[in-house]
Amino acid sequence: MIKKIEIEYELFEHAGLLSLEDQAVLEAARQATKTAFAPYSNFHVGSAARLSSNEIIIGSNQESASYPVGICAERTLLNSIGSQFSTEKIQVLAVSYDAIGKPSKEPLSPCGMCRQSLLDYENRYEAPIRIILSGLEGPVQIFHSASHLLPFGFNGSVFKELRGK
């Protein structure tokens, strides 16, 4: 048997093409580039939310020189948000890159633990976030939950089986 997953988002040309809200969001995810710490990669990732409560907070990589150490801005940002806003959703979350010295022109998609601790989230507040994608300038990609950059996530449901409930 053969089955097949088509995933949808929205691609816009730029930035300006999107709605105000969805502009300021993806604004301070570009400003937060320039508080990640990576003098190891010079590859500068920022991250913002939109919380229900309208406020924005960002996030950005943090390196260490013990690589594994390090920290992606989308995790960053997302346990600044469930530590401090544990009651907040995130109705919108973008993420944008300056690689230094180099273009910054194509959308940035998550890594892998990024994608699932997005899917988490979702998990865990029982909502979908839509994620924005863009470098400093260029085209914009949208998607409208975390399940469509990682469709096969592990979402706990062994453990409820193991526990029996």
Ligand code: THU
Second form
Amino acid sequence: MIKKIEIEYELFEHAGLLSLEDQAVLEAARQATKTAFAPYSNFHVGSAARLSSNEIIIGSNQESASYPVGICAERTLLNSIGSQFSTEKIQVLAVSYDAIGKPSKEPLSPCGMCRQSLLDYENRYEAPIRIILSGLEGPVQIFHSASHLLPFGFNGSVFKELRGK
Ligand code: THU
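For comparison with the form predicted alone, would you give the structure of this protein in the form predicted in complex with the named molecule?
Entire complex below, previous chain first.
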């Protein structure tokens, strides 16, 4: 038996076509690229989230001289929300990047670890996170749930079952 899945997302030609609320979050992510510490890759990633309080929080990638120790913009942001604003839900989260001297016109495709982390937060707060992806300019993709970026993702339910035994 062959099964197929479909992934739905919205595509906008440019940020000006988004709602004003979404424009503000994407703009915060674009601005947050300036806070990245990325001397090794020169790939400056910015993230921003609007919380249920309406507050916008930012994050950026922070690299390490020991390369694997570095952390992506998405997880910098998610971990800071989880520790500082643990009672807030994430309404929407945007990611952008500045490739320093190279074009930033295509939406960024989050790495696999960040997709897992986004899914973790979605499960933790039992609320879907809208995800806005775009370069510093150009088209914008909007996904309506982190699970759409990580189909068949691991949700840890097996741990509950093991504990229950
Ligand atoms: N990076 C992110 O911050 N988010 C992603 O989704 C992809 C990659 C960062 C990690 C590293 O600092 C640089 O971009 C190059 O991989």
